[in-house]
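Given as structure tokens, the chain that follows is alone and in the form predicted on its own.
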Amino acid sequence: MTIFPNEAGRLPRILLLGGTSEIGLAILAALGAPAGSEVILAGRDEQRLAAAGKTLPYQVRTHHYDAVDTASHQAFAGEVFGAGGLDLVISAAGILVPQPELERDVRLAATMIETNFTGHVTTLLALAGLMRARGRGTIVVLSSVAAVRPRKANPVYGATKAALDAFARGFADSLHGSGVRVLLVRPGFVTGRMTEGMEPAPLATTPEAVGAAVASALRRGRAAAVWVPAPLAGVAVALRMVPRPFWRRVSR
């Protein structure tokens, strides 16, 4: 199964949110999409984004976005989706700031709720309102692991993946039938950026590894869910079992 719909002399147009993600970079590097494939990395850093741009296969175009500026994301999806619509959203803005910095300045927590949760929801309840009109399109969302049970080394993160986690499965559910569709993504620990310096957890995985399996699932179009490495599902539902004082003394 292809990813895209094979409509004549159209090429696929792909918006990736958080234009400098890693994972969000592997993903669009796992695709295969045909080319000259539209991609729009979008972002705060023109640097980055440029030269993050430079490392595809694609026709690539950069956009100003700004995660926390909600109010400026009804008219961002407007002025994305106008230029020829979208065929593929990948929702990958996210930060992760040590909790002990959070307790230092508290305004950092806000920014990463924001950032890693209201952000998504404005963004792409204004796109998917453009793309339910159209009658098509696929959004994947990046949740995580610590959805499954925040740890008390990092609760502010766990909450802010835990919440898009169910945000983008009752999502998923107001749009089915519409033609739109949500994959959520579960990856475990991953290697890269972001986690620099941290002791990697079990069945830690890569960038590369996460947007293979992502491609992988576009392909087959049937999950609605897909977890890096796929024994992570096994993992999360022992997670939801352990008692919470044995989790205090094991999680980190």
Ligand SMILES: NC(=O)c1ccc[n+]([C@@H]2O[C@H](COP(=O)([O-])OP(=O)(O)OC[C@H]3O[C@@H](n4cnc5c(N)ncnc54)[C@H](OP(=O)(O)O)[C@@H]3O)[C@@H](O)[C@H]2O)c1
The other form holds:
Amino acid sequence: MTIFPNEAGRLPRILLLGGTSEIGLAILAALGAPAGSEVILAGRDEQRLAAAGKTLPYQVRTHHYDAVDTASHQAFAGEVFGAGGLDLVISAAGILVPQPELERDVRLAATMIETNFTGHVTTLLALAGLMRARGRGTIVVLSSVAAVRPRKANPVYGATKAALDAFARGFADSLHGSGVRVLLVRPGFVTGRMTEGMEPAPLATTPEAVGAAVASALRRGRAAAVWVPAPLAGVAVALRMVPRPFWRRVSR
Ligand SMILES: NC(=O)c1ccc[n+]([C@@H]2O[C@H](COP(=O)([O-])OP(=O)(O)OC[C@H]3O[C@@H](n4cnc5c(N)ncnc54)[C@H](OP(=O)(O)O)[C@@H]3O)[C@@H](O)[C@H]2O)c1
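For the form predicted together with the named molecule instead of the form predicted on its own, what are the coordinates?
Below, the chain from earlier opens the complete complex, with every other chain and molecule after it.
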């Protein structure tokens, strides 16, 4: 199945929230959208957004977007949606602040919660309202295996991902039948900028592998969630069953 059904020759319009995200950019590269497709990279740093855009085989433009500036999200959604609408939105903004830093300055915990959860909710509510009115569109949400079970090493990050995962599932159900689809992506440890300096977890993967898995799930058309790598789906079931005292000892 094609990701973008040809609508009278109209080229797809795609938005990446967190426009410099390694995973988000790898998804865009793997999509294989037509060459003239319009991609909007939305983020905070214009220079790095422009540099990221040069790596993509599409018509790229950039737009200012700050995930923690929730008051701006309704207007932002209207601006990027524009008259042409959006066929695909990839919600990839995120930060991973080490727990000791959060404990030294608790305001960083609030920033991580706003970036990883609140900002996704406000932005996606505004965008999905416009997509629903148009009767079509796809939203990709970057959750994580961290959503499965909070770990003592990073309970705040885990909580933001669990909250985002729960929101995306309920939101997908609320949009069912509207023509707007939500694909929830749950990668494991992804080697890259966010995890730099950390010891890779078992089943570690790459942004390119996540990109390929998301593009494939979008092509298949039906999946509500995709785990990367796929065996993580089974691992997640096992992780939920580990007794808590044992989990406390073994989880890093
Ligand atoms: N890497 C992993 O192991 C892993 C595993 C599972 C899930 N995920 C999730 O996948 C998503 C993408 O991660 P990644 O590996 O691609 O990390 P990344 O390369 O560090 O990308 C994170 C993106 O979030 C943006 N961002 C951070 N704060 C923002 C803010 N206030 N407003 C707007 N954008 C903001 C960053 O923009 P700047 O360039 O301005 O900093 C960057 O574009 C995240 O949600 C992450 O939690 C990652």
